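To begin, one chain is listed below as structure tokens, in the form predicted on its own.
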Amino acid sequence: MLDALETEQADLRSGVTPWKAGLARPSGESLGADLRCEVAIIGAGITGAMLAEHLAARGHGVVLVDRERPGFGSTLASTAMLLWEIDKPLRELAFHYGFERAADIYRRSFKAVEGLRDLIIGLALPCAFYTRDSLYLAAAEVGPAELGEEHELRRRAGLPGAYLGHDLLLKTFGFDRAAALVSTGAAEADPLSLCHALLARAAQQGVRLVRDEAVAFDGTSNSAMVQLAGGRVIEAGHVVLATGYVMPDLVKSDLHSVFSSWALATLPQRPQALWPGRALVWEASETYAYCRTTSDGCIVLGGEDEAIADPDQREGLEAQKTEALRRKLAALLPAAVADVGHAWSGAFGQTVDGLPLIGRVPGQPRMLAAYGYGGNGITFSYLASRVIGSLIGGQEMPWFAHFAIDRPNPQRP
């Protein structure tokens, strides 16, 4: 019996982003007959593209299925701040999971950005990729004392970084905040170009792209089945769900919820209006603003997150949210000109512990999934590709349990 997927999928983004289409994508095909393959990946956004490239490089026969133009869903709404720092600070993760487990999670995230960098550079993927520092600013309920505690825990975990008091922060970066942590190991990219470059590489390795909608699945037998809207069926050794923030009913987790976020990109700035080193900047508060630059000197700033899943409601708030972001930009960077070149919004999945949902789908032995990336979208996409690649290859590591879909909710007794 096929387990139906909700076919009314929310519009994942609205507005216009500054990202550019990259290398030629593989042209999608319509199936004229049922198909058998080793791995079927549902979703050709950045996660699906990364999975396809990685699994093909490991020698698997891969079919990629998407109803949309690849990369033009959730991926296009990403601000592509490639941070290893997780939405939940190390001190909060340590409270829930203990220091050793929390420190291991943070180190895995750090290694994921490092691995992503090596992949992009090693394959010479054209995606406006630049390594950056990250700057974690005191904000709202998080002041110098809390940042000092976070810095000490990171030091114990072997993670890079330095604590900056107000005067040194203002002198070094020009931000008038009480304190900050500055760390190496982050990066930025154009997410659409990166997605298309990975898809082009995957196509070179034999990956097929099917343009159709997957409407139902069954992963309970010796092989998995995918029912397509066009009437054809794909039989696969494994099916991987990588459908952005649209989670099918068979993937159940009380850790996950859908939020909306808004972003803008300014017109190109004068060089003196930008902060030294163009670090990725984000605030140390529960609802934080975040910003980066683009290769042509625009400032990308996002935030104003709300627990909204309805696309019409999200789009209706766009003018109000864009103006709120302009005010935040003016307060954070008084020298910048807050003229908006692009404004957009998108849905994203987040979890109560800030960690992704990656691994086997409970009760579906032939199905795997990757969801709930929060603010670490592309970082966790890379992590998902490596974890799922290992699981399909028959290799399971104890640390995979950090991200298991059925892990207990730490906020419940």
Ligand SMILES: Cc1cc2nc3c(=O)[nH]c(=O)nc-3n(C[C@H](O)[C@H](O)[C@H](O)COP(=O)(O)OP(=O)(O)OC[C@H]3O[C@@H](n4cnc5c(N)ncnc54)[C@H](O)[C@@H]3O)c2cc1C
Second form
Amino acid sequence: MLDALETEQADLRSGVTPWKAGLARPSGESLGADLRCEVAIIGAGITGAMLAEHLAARGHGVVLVDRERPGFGSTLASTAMLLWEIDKPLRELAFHYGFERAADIYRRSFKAVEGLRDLIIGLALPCAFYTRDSLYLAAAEVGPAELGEEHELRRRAGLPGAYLGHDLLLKTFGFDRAAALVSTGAAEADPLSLCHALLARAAQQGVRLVRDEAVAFDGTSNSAMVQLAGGRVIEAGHVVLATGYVMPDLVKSDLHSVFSSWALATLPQRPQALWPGRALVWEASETYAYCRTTSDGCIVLGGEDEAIADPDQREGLEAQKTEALRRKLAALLPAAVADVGHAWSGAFGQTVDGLPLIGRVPGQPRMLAAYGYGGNGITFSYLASRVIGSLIGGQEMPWFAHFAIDRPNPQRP
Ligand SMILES: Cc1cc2nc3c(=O)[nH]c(=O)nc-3n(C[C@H](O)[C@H](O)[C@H](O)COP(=O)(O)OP(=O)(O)OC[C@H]3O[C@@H](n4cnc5c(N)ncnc54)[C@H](O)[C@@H]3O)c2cc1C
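Could you give the coordinates for the form predicted in complex with the named molecule, as opposed to the form predicted on its own above?
Okay, now the whole complex, with that chain kicking things off.
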């Protein structure tokens, strides 16, 4: 018996982003008959693309299904700062889960960015990829004392980074803030071309891309069934849900909620207007802003997040939010020209502990899912592809529980 796939059919993004489609544009087929495969992945954004490439490389027969153009969901809206630092600082995660577990999670996030870097370089994926330092700036409620404490915890966890006081920060990077942590190990990329390069690689390894909408499924028997809107049925050994913020009801977790986020890209800047090393910059605040550069010297700035899930409301706020971001840019980087080349917005998922939801779907032994991404969603997409690859291969590690879909909410007694 197939259960209906109840989804929030919200528009995932609006506006125009600066990212480029890959040279090899993925083209989907429509199915002329039902089919059987080892693994069916629903969703061909950056998460589905990483899963497809990885599972195919591990020798699995994979079919990838997307109802729209691959990569044109949240992936296209991403500012693609590839950070190992998690939305929740280590000191907050340690408060919820204890130091050892929180440190383990941070180290796994660090390794995920390393793994992603090695994958992109190893496969020579064309996606404007650059390794960068990250700069975590004091802001609002997080001042030098809090950053000092965070630095000490990171050091204890074996993570890289240095504490910069106001004068050294101003001298080295030109940011007039009370303090910052500067760390190695981050990177940036063009998210759309990364997604398309992974899909091209997956296609070379035999992955089939189907253009259709999954409307119902059943993962409770010996094999899983996916009902497509076009009428065909896919029978698979495992189904992996990678539908981004369009999260089916059966995965829903009280840890997760959908917000909206806004971003802009300036026109190309004079090189002197950009900060040394073009580190990824983000603020240590609940209402943080973040910025990076592009390979052609534009500044991308995002933030202004609000607890709005309705796409019309989000789109209606675009002009106001773009202006607010322009003002933030002028305050952060007075030498930059705040002429806007692109402005956009997107749905943005968050969890109460800042960690993704990766693993088995409760009550559906043949279904796995990869959801719950925040500001370092792409890092977690990589992590999800490796966790799910292991689970499908029959290997379960104790640390997978850190990201389990049914883990308890740490804010509930
Ligand atoms: C403004 C903004 C800035 C961001 N900045 C960063 C950042 O700097 N760094 C970072 O790491 N992350 C960032 N993120 C988060 C990151 O973009 C997401 O975590 C990531 O794009 C999610 O990718 P995905 O493949 O899971 O989802 P998507 O890219 O949304 O892909 C899901 C796909 O599933 C398909 N789909 C959905 N339902 C069905 C169905 N029933 N049947 C078939 N297909 C279906 C959709 O068509 C879509 O193509 C940002 C997000 C936003 C909005």
